[in-house]
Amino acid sequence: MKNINRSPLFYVGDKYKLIEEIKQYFPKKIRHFVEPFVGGGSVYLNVDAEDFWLNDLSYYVVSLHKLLCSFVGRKEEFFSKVFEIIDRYGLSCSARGDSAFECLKIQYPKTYFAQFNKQAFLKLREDYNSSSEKDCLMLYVLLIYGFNRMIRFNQKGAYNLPVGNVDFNQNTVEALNSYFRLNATKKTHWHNEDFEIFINRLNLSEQDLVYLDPPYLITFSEYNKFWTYREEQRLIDILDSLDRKHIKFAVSNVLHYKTKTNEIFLNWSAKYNVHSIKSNYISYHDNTIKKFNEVLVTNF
């Protein structure tokens, strides 16, 4: 994993542990770069093309990843605005070396991150949610310190996750640093659609390839819990349109899964090329890794 550049968004689900398992089936040279489900885009970090065309529904993803974006070329002025936030605060950042935490470790070996920075994310939290004008950098601290890393805001718009066991570590930085360098070269263009509208609108041929990580419709998390049968139709009457014009796709998806099994998609996967990818699932209601039949359907 030495050479794998990681999303400092540490997205649930994202494709970081599999991208040389997948990257394999991609053709050598790429011109358009597509994402509809970018993510926290730990796909398209480690490919190289021309341009990078980038989508994701959720708001609040691409808000980050424009943020960050942003920050290309002057990281240590996003290092030191996140370490105020931090210091405002009273949390604990084990990437400079703090240890205030450590003496928490007797009594709680496996929650002391949670337990020292309960009441500063609580309070950091709260004051981000009360704002008029959300601040994108306050949001991203609370990814960090949140539970299990995830994005998720309640019906009012208010971001709800507790604190997590985590804190701004070495790998946040690693993460964070490999984000500028690898942006500072890509050509990124930034939307936040539907993934219909998005592929639609983009004028694409034969030299491009649209990678596609949708919700997986028999899983459960709550990524995919809006993910219903009509939007597994549209996604692969979509693919099927791709490939009537000769352009190359790529989608992951999940065929079986307990005792499920994803029958629309598996029905439709036969008249194209199938790779069996090795796949861990990890469930934001269960975090017990369980093996499920994931697959990369490809039509080249």
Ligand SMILES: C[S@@+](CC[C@H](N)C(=O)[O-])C[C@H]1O[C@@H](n2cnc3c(N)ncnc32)[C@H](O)[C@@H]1O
Given for the second form:
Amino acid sequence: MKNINRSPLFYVGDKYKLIEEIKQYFPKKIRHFVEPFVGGGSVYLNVDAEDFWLNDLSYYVVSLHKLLCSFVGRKEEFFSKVFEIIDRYGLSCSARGDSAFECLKIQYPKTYFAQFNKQAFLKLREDYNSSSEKDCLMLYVLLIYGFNRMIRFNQKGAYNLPVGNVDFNQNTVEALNSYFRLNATKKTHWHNEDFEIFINRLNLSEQDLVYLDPPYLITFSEYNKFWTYREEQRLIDILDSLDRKHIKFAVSNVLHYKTKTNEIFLNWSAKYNVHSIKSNYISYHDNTIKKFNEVLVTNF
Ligand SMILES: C[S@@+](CC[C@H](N)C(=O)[O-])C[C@H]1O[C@@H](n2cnc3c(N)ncnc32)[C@H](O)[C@@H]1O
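Same protein, different form: I have the form predicted on its own, so give me the form predicted in complex with the named molecule.
Now the full complex is given, and it begins with the chain already shown.
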């Protein structure tokens, strides 16, 4: 994974481990690279194009990207602001050689970070949720210390994950450094709307590529919750309309998962090129998830 850049959002279900395999099917030269479901950004970060049109329905995801992009060329300032929050709340920080949590390693061999950071994290979460002007930098710190580094809000708009078992470490620093370095040369345009509205407003041509990594109909994750047959139908309709206009697309999806099959996508994909992707989710020791079958469908 040496030449692959990981997103500092550490997004659940990101394409970090599959990007090399997926990218081999992309055209060599891309003018506009369009990602309607950008998530953590692991794909666009590892692709070259003249410019990047990036979108996600999640307001928080797009806000975090915009926040990070606003610090391109000023990364020292970003790190010092993050460390200021870490110190204000008394969170551990292994990236700076902090070993305050070491004393908990014997008592809590698997959860010492969570044990150490729990109270500080809850205070940070409470302050973030109760502030009228939401500080996106605080949200980034919550994400780094939060459970599975996920982003989850309840219906009242409060961030509601518990503390995770990891802190601001060297991997976080490296992912942030790569993000700042890569975005210094990438021309990005950020959007926060539904994929269909987003795609329809773009003026695309044959030299562009639309890469789509939508929520998967038959697997579970936080962002799949609102993805229904209706959304899947809208997705394949817009892909057909791109094809009619000779605009290249590449779409990731899962055809089989445990006992489920995504019939609608499977039937639709037959008219295009279907490339099997060796998914990182396959465990050859676990029969139950053996049938996980990820594909990349292209129209070129
Ligand atoms: C599988 S994830 C993308 C992961 C991304 N490829 C990565 O590497 O991080 C799917 C994304 O679609 C977004 N999403 C869900 N419904 C959407 C919609 N109707 N329009 C646009 N984005 C949507 C979710 O917020 C989520 O970030």
